[in-house]
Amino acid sequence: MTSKTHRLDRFISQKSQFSMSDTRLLIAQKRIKLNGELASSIQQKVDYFTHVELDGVSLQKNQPLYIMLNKPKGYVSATSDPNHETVLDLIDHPRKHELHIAGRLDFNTTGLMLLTNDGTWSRRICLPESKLVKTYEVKVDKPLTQEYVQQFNKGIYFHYEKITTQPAHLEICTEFTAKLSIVEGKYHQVKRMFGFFDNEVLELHRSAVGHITLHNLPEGHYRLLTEQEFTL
């Protein structure tokens, strides 16, 4: 995660010769500038993503990452693995050492997954409190019915952990077919909520992230997000 920030003082004696004390000394001078702005206090927060420049010198420049990837079955979501391929060996961009997945897939299940470097984007992305949509297109083994759709509105009970699901949208899209929205992501929520009418989930895709969609990106590839599918 990318999302730790530091005193400018404190960030200021780890990147250069000066020491914490200096700064103060360094600011009235206006030596350094974050974000293209003069710094005005030693409390000012320097993040990962800061812009800081002393005598002209870049000292941290670090840029936001945002990929989306169509994830094909048979990679592990993970940035690395001794047995099996991780979806990070399907990217191949030179600055892929510095993402994490924010929101994993099952190893079968294909379709959308979201990669960065920004820690607090990711967070967003990934917290019961935001409330951020899944989409999945769903193929199932037993016919759907209308028992269904009623039931996953309600909320399924999970006995292992205790709790009910949040009320999810069914749309049933033929027989065995259905796209399945929720709110939450726990521990193999869509196969064990389609468990609950004992219907094994034959395959499942993600199509979906809130407002961000994989349109027509072919499985196995990748692309950077835009400004308008990054900005939550």
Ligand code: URA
Given for the second form:
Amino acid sequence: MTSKTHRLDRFISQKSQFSMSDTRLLIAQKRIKLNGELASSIQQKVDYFTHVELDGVSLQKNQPLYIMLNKPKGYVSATSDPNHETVLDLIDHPRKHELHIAGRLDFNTTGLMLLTNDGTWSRRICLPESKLVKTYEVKVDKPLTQEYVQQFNKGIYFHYEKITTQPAHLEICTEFTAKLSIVEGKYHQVKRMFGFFDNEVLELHRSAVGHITLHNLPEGHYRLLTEQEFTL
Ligand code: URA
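Next block, the form predicted together with uracil (URA), ref. the form predicted on its own:
Once more the chain from above appears, this time first in line as the rest of the complex follows.
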């Protein structure tokens, strides 16, 4: 993850030949810049995206990267796997080694997958407190009824975590298909919610996360998010 922050003096001691205690003098000599501005205190915070210059030489210059992928079935949501192809194998970007996944999908789930090098952003995507709606298209084995709508809205108790799921919105489209909107991402959440009714999920596709939607991105393809998309 890339959301860690360091104090400026610690960062300087890790990235240059100077020590933590040298940093105060370097600041007084106006030799350190943070994001183009002269540093003013050893206590200033440096995160993964702070551009740090010492004597005009960059010690760190990382650009945030936000990618959406339309995941096909049969890919593991991981950055490496000994047995299967991973979603990272579908990405051909010079900085793909920096990426991590913001919200996993199961092996046979398809659809919108977000990848980034920005740990603060991915945490906000995944935290239930952010209330970011994840929309899924679901095909199930047994007919759907209004009882599902009411129960999902009330919440389903998950014994393992000892939690009740947050209110979820189910829109029944046909007898066997529906759109489900949830704000969390517990392990196998959608399958376990339908499992409450002993109804197997046969197909699962994530179409949106908040205001970010797949639109017409073909399966197996990826693209960079626009600024409007990655602004939460
Ligand atoms: N819920 C599931 O059960 N599986 C997924 O892949 C995503 C949400």
